[in-house]
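Presented as structure tokens, the chain that follows is alone, the form predicted alone.
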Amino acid sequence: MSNREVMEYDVVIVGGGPSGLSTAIKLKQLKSDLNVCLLEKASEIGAHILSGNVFETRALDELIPNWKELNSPIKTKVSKEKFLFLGKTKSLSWPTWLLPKVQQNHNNYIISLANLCRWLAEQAEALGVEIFPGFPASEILYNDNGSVKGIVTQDMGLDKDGNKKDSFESGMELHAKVTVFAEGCRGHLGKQLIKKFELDKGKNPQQYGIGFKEIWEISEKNHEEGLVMQ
């Protein structure tokens, strides 16, 4: 018998990225009396979202149609774009009108994804979603029939060897009618679920691409607001 504190919810969402936050908002829009909880492992929403982003607003237009009136961090519209092939000594510019539509950004915005998540969290909390940053989900709980019962948050106050310190606090059990795992494509709980329920059986193997990001500090005279360069 567990001695952990137990909290009951209609829906528990694991992960405070764009997908988890959007799920929480949509659920409360559909049924305002749902008891929805969202967990984020980082110390605050957005702390693990380090990406800059060229953002197409179509999904947000559907989710929050009046986002422009709600002080969203979506301000900088793409005003100019370049597509370059880089050579050893020079680059070749390709006309953007010849690019596939998926690579044309003239109606998009340049944003910080971290700031978008922080703003989405504000919208979710305004609807009554309970958000717990700093609480990683460490374990999946199952019902007797094998269905997902909820999750356990990570124990706090352990030393590097896993021994309990004076500040030790046992993780909580969060039980829910529905548990949504929005922890990313390689989340540790997601991998357990894929294995347990054979979610990849008969499916094409998942493919991943590796991207490298650099943040450059440039002089103000070289900065062109609204420019996207590919």
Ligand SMILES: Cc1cc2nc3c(=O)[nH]c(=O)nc-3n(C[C@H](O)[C@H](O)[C@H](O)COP(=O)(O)OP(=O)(O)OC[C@H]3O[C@@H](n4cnc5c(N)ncnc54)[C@H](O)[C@@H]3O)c2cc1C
Contents of the next structure:
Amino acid sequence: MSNREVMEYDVVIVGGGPSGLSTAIKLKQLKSDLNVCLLEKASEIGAHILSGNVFETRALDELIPNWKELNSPIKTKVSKEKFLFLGKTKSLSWPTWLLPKVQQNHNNYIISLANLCRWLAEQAEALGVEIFPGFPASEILYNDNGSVKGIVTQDMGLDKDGNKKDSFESGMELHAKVTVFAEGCRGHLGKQLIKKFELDKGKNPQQYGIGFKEIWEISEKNHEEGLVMQ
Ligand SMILES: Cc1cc2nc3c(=O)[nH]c(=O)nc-3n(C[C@H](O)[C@H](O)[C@H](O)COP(=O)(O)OP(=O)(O)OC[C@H]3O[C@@H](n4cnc5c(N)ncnc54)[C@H](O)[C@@H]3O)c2cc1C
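What's the form predicted in complex with this ligand like, now that we've got the form predicted alone?
So here's everything in the complex, that chain up top.
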């Protein structure tokens, strides 16, 4: 029997990225009296989100149809796009109308995904979602029948060897009827769930690619608002 503090919710969501926040908003839109809480391991929503992003608004149009009236951080529409093959000394431009639809960006927006998450968090809080930034979910709890009971948040105040410091605070147990894991790809709790419930049985193995993002500071005269270059 643990002596951790226990909090009960209808739904606990692990992860404050676009998927966790959208889930929280949708649940409250469907049933406003649900008790929904969302945990984010970063110190604030958006702090662990890759920033620069070309954004297709279809999902947001469905979730929050009046997003344009709600001071969202989605402002810069793609006005020009280029697709370039880079050679050693020259680049070759390819007509974008010849690209497959998924690579065409007109009608999309250039945004900061971190800012979008911050704004989604405001929308979620306005609907009554309790958001706890700075609280990583570190362990999954199970009911006697094997179903997921909730999670435990990480103990705070341990030194690098795992010894308790004066500031030690034991993690909390959050119990829920439904726990949603929205940790992003390769979340450590997600990996445990995939193994325990054999969610990958008979499925194609997951594939990962490594992507690099660089933020370049460029001279203002080279900046062209609305330009996407691939
Ligand atoms: C290099 C790169 C470029 C991309 N560019 C684009 C683009 O231009 N346009 C586009 O639409 N998409 C783009 N994407 C994809 C997009 O970033 C993802 O699809 C999206 O972020 C997935 O959202 P998510 O909420 O599932 O996960 P994530 O965005 O990964 O969010 C997960 C959140 O959960 C938190 N978390 C994780 N584990 C825990 C835990 N145990 N406890 C508490 N919190 C936890 C994390 O801190 C994070 O905030 C790009 C991705 C990459 C890697």
